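As structure tokens, one chain now follows by itself in the form predicted on its own.
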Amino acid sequence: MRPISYLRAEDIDGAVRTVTADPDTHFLAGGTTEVDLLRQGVLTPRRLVDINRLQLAGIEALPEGGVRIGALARMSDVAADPAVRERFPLVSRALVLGASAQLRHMASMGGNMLQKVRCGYYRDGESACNKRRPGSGCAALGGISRTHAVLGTSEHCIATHPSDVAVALVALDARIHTRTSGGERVHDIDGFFLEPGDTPDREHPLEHGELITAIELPPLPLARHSSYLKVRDRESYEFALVSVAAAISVESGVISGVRLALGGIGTRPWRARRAEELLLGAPATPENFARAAREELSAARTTAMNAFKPELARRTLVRALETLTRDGDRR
């Protein structure tokens, strides 16, 4: 087994300096992804810097209606937080559905933003995978691809983004706060998850050693009436075949505000902007929901094994919107 050294960080700046100085050094938080990939030989760092002692686990309800979540806050704590449940129920629901209870108690919010794909070809450490070894090819294109992406794909990668809560955060225009050796940065979440394009190994705009410190949910009153709907092969812990994060407000039968994002079908958490555009100002009817869903999924590129996904996504999006508007006007 390849030897790995271990260092426990005592302050943020020290942790950032240590990792930045060595490309073979990684941060370690909950470890629910990092440790798995170490065991499988997919990740091979020389050293791990444990950041769990850093003061980054707080959850703060902001006075204007938003919430600031520390990067080391555990998924279970965020899901149960009263302000998150009241102001952003889709986030709480996505976290509960996103992992088993054991994983939710360990996994950090910052780590969830950076978790690696669950593509079997990436994780076996041997198959052709442009994400793991650029230029080697993509075994999934001609292999088993039932769970793979149909939106945001390229000829180099079709791996599906695995996070549930990231889908909800994309719908909410969350912001990712980070610390680098040069100071603090803020990333709009819309640009935080990169499509594979010609560089599938580059998944985020972060520099090596850039540490996520917080996730900020900006005020969004319509998010109080929101949901996260997940369709999967089994009801117990499983990754999404399709998921929908939805928030909507309806006045006098007309949609006055809507936020939508899709999971399980994209190479990144997929903001359904085309569907939002079609729905805003339109009557809240099943027919309009279906039309918006069809338009959003019209760009899907499928394989023989995942050709069912666009229709499943359309039906799931319609169901989520019908459920949220079933009781009449929502403001």
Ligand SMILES: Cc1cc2nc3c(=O)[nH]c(=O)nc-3n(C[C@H](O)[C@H](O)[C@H](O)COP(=O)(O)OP(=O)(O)OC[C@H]3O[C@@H](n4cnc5c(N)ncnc54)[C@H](O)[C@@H]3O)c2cc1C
Second form
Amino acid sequence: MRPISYLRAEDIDGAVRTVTADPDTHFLAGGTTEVDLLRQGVLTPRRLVDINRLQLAGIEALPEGGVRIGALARMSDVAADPAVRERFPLVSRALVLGASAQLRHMASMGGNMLQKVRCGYYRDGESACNKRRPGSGCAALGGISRTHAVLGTSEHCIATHPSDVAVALVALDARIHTRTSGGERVHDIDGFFLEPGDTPDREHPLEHGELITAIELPPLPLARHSSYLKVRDRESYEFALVSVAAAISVESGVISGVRLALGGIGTRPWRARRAEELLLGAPATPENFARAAREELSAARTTAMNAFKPELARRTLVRALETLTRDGDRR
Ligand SMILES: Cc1cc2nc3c(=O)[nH]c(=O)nc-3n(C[C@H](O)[C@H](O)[C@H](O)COP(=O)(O)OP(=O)(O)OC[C@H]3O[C@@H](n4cnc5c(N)ncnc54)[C@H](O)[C@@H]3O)c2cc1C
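Show the other one: the form predicted together with this ligand, since we just had the form predicted on its own.
Next comes the full complex, this chain leading.
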């Protein structure tokens, strides 16, 4: 058995200082990822710094129409927050459709951003996995890959990014606020989730010891009319095979604004920029939705086991847009 020490942080600077000083010290929030993987020997910290007493759980409706969500706000509290539900229903829906009620009460938003992939070869702690042990290979490439990614993959890793709410946040151009020993930083979400490329072990741009303090949703009026549609093997307590975060405005039958992102199919939450480009200014018709979905998925690279995913993603994207525009104009 490996001994682990535990420290409860009382202030942000102290927490950041302690973790920054030691590569084997990790932050502990809800523990629903960290403790799972620690038990399986996948993560091997020798010290945990519990951040749950830090004053980072607030959810604030900003005057211009955005929302600032503290990193320690629980998934269930964010999902139920009136401002989030009114201004960004896709965020609330993505959270409600994730994990289970018990997990959502424990799991924090900051921890959600940094949760680890669900690839069985990563999580068994033994198989070849370039993410867990760089240079060891990728057992998923020739192995069981039904749930793996078809966009943003590399010859070194095809693990799917697992977070639901991150898909909604990518569609909204959220900003991640952090604290380092050198001060405060803000990361655009566009560059936050890294594709594996040649370095699958590098999943985000944070330094060791950099603490997520908040997630900011900038004002976006069209997000009031938005949804998160998740397709999975069973109706609850399951990760996405495919998901779609969508927000759209339509005036006189023409799309005047659109935000789209896909989950379950990419090595990062996938902003569907090509589809957005095609749809903006186009009539809101099923044919245009289908064309945009086709174009977005045209770069998909599948394995024998996950070859069904591009078609499932196309259909899910079309269904999300059809449902949102069913009642005609939306501003
Ligand atoms: C059975 C099961 C089913 C699940 N299903 C889903 C699902 O359907 N959809 C979905 O999206 N998620 C799902 N999850 C994942 C779950 O949402 C994450 O485990 C959770 O959000 C992590 O948050 P946490 O507070 O528990 O993080 P922790 O486990 O405490 O931390 C996770 C990682 O983030 C680091 N960390 C935590 N907070 C911070 C911070 N503020 N700054 C910097 N680093 C930090 C920790 O050091 C650790 O490395 C599931 C999890 C389980 C166990």
